[in-house]
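A lone chain, given as structure tokens: the form predicted on its own.
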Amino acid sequence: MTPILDVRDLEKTFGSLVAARDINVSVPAHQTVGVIGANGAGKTTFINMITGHLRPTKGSIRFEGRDITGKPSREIVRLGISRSFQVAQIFPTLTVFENMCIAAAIARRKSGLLGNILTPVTSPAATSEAEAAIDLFQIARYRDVTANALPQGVRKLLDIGMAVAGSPRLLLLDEPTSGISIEEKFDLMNVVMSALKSRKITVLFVEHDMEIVAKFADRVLAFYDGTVIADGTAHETLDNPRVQELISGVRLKAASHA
């Protein structure tokens, strides 16, 4: 079976600086993959190359068997890859519903300027998808609240919901629990992962909290110095001595892998 994402010999350099190198990753559909590593390890560079925000210096990226290497981010979104960012990308003065409608309308637009003009934000299709995403991410009680008045956790759910509004098959999350209190992190991720599994979306998520990674990732990629130093189940990668030495710093309790 063709993997949904297949990355071969991927490399990114900035002059003499090598930000990513020798990355070979194949991801089957419906898998949830955690991506870990210290700041500057190459995680975000990897995500940015997949989503078209950076053009690889060498190597190839295939999505559902199609070569997308170096394609612009807008085209990649239309093909079925979406992402969220560490800082929520939302319209702060608009309501939750209005934000979702805009995301759904943008996802449904045709390519080109004319397509942008002719995509109504409040079309029946866009509003229906917006309502579905609001329910899916359990934020209906905030439907008519402006985004700048939302609690941080709800802002995150809105941001991820907007990324899902276009029905992607692959979603990349950049630190979904960043800025969320310890008490809220697991509840937020339970909502997110339940929503994504119900839509059968393949997920790659960058995360620094090893307990979150251990609980929610089927598989974990560990980055160090621009390359992948471990790739396996959450248990295998997080128990890898080199990962513990260079990234996590501690050995997680066995219960964390349950």
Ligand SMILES: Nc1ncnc2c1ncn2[C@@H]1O[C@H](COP(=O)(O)OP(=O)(O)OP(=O)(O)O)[C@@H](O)[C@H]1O
Given for the second form:
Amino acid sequence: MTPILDVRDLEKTFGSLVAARDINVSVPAHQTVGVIGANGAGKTTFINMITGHLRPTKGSIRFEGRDITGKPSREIVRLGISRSFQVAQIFPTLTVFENMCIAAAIARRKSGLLGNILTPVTSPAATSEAEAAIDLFQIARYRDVTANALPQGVRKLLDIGMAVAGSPRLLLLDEPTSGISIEEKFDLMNVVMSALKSRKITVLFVEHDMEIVAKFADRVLAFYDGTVIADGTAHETLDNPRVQELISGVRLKAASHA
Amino acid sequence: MQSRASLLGGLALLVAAALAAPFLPDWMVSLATIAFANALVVLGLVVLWRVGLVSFGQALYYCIGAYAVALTGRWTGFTDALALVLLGGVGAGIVAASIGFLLARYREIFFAMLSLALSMILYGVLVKTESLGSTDGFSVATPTFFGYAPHGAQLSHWLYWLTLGVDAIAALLVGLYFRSVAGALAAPIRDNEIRVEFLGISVSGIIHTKVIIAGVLGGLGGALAAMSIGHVDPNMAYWTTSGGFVFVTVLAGSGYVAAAFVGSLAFEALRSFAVDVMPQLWQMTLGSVLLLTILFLPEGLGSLVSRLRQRRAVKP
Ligand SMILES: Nc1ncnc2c1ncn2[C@@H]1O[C@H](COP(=O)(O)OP(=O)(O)OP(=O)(O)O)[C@@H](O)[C@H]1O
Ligand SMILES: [Mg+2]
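Given the form predicted on its own above, what does the protein look like in the form predicted in complex with the ligand?
Below is the entire complex, every chain and molecule, led by the chain shown above.
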């Protein structure tokens, strides 16, 4: 079967700085992939290239067999890849419901040059998808709260919910638990992962907490200095001596389990 | 529900305004015609303002609409008012579509100043063009209505009705636009452009559309004003003209389509009153009104309506 994501020889340089190099990854549909690596290892750069936010210097990216290298992000979104952000990207002056509604309406808009103008923002299809996404992410009690007043965890869920309201087939989560207290992290990931599973969305997530990686990822990629130094099941990657040596936090995790 | 109520309310106001014409003194009909023509430009500014953009050069489109009418009459002798108004709108729209490629890349003060610069270029060109009367401009041929050629008071009534009709259609379409995905994206774009792009939308595409809508409205307004005044001159593109439109936009606020029309009417009435009664104090009056609006009604006249509504909702 064609992999949902196929990345070949990907490279990104910023002047003399090499942020990504020799990245080769192929992800089959419905696999949950965790991405680990120290600060500045190139994880966000990797996601930015897949979502069209950055244009790779070299290499190719295929989504369901189709070459998407260098396409603008809005086109990639329309093809079926969505993302959430390290810092939640929501519309602070709108309520949770309005945020979701916009996301759902955009995904359901008519095609063509005037599609944005000819689609009402509160069509029944859009509002019912917005309500469904709010329920799916268990944030119904914040439905009418303005987004800038939301607690951190809810902002994250809203950010991911908005991406999901666009019915993607591949979702890239950049540190979904960053800024969240340790006690809340697992609950948040449980909500997110079961929501994505019920929608049959393939997910790749960046995470610094190895407990979470071990619990939720079928497969783990370890990034170091812009490239993938280990790729295997969660166990294989986290037990890899090189990974333990180069990525702090991994050894701690291993030690705590020993 | 609410949209149907405001639709019926708007329709009732429209009919009342149209029927009132024969009972009003001529100067009042002319004043209302200019006010409602200018309101179209303001409505365009409201479309831009909702996304956080201010254009200090909307007079560009106003002037293009006006000169399109005047020049067509002068060169071809064609005088049908409705066709000329549409021509003014289309002409300004084409210009907006072209410079929109440039404008859509800018935000904030850069957008405002770039708009201003473009309008001042047109002003400069018109001032230098002796064949079009330079700073004096030239007069507009008397318009006709589907072959009918009214005079005097009749003419001003017909121009008034035409303006009301164009306003009604523009208000309806802009109201629908605000409820569309593109229209509803105004606040999101103001809030967070990155998120909008990652929902699959071209922000510059949306802003480009808004520039075109505002341009078409500006052209329609200019065309109607030119016929009503009976004269065009380069001042129609001058920055003080643009400034007046921005003034009314602040006065009206961006919450309601109808506010553009009420605001414009209030502005013209205030101006004619102040210029008559205390010509030296006109600028000061203008400044004071603007100051009071910003201090006490930062969301414009329109916000009075929502405040009343809220108060009523609170009461049992
Ligand atoms: N737009 C940019 N311009 C210049 N350098 C950049 C840019 N984006 C990223 N970099 C550099 O590329 C390297 C990889 O950064 P990246 O953000 O991908 O790291 P990361 O693995 O996501 O780190 P973190 O865990 O801190 O989020 C860093 O050295 C960073 O400074
Ligand atoms: Mg990062």
